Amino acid sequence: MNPLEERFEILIDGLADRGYGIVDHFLSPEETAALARILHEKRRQGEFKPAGIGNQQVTVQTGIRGDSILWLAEEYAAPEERAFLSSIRHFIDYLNRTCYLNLRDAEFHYAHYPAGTFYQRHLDRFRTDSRRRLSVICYLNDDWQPADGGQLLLYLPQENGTEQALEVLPVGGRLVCFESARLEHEVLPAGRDRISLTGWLRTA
């Protein structure tokens, strides 16, 4: 088993046991920094747009979410972006071989949360579109500390009918994967810019 597949196994074990998986160093520091540079350059060029809500993402409501996004198109991707998307394709193939999830493709965007912005509690799967099976977030932040805030909160259902909130710090190179239709989640306000690659693995 190669190092990438070892990371896949950590994620799969978490998904099977808890509905979510977390693996650190999915991206190396060099890969993380390169993707962060691309993100910031595209922001400087004005390519990011305020994120909306709903499956067409046309309604912008800053009281619900305050990030701006840029969808990642492989045909225009830089080498570092293509390498990331290649790793995701390998993950899809591995999940289909080992877990029989029948995943077809992925969609990803860059996400930038300016200091003080957030995303209220929500589910990633739309009522009118059930293709999103797994949500995937890969953080691109440099030297993120607990005092910086910006945690991802995953709301985990418990057997007694209650729920537990799990805080995930957006550390650079860390990848989080969870069931899109099962786990509600939110992004807490951060004290500085918070960046990631965020996407979904989809069925047909």
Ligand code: OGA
Given for the second form:
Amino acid sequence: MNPLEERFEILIDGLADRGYGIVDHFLSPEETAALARILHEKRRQGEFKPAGIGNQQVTVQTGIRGDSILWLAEEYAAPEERAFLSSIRHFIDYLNRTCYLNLRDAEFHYAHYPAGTFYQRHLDRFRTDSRRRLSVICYLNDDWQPADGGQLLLYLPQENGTEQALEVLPVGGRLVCFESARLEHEVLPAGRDRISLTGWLRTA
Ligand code: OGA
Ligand code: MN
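Would you mind giving the form predicted in complex with the named molecule, to go alongside the form predicted on its own above?
Starting with the chain above, the whole complex follows.
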């Protein structure tokens, strides 16, 4: 098993046992820094747009989510972006082979939450797009501390009918994944800019 597949195994074990997978150092510090640099460069060039609500991306409501996003286009991807998408492609193939999932492709966007912004509790799968099977978030932040806030809260249903909120710090290089149709989650306000590559693995 190569190092990438070892990380896939950690994610898959988590998905099977707890409904979410989390692994650190999915990206090396160098890869994380390179993608963060690309993100900030594209932000400076005005390529980011406020994220919308719903699958038509029509309504912008900063009271629900305050991030700005930029979709990744494979044809125009920089080498570092290609490398990231290639490891996601491997993850899809690995999931299909070992978990008999019928995943076909992925869609990813950069996300930038300016200080003070958040994303209220929600479910990722849109009512009109049932193709999103797994949500994947890979953080690009440098030296994130608990005092910086911006936690991802995962609402985990418990066997006794209650739920437990799990806090995940958006530490650079860390990757989190969960079933898009099942886990409600939210992003708490951060005290500084919060950045990530966020996407969905989709079925046919
Ligand atoms: C999303 C989302 C979580 C995060 O973009 O749908 O829930 O931690 N992101 O950035
Ligand atoms: Mn979400």
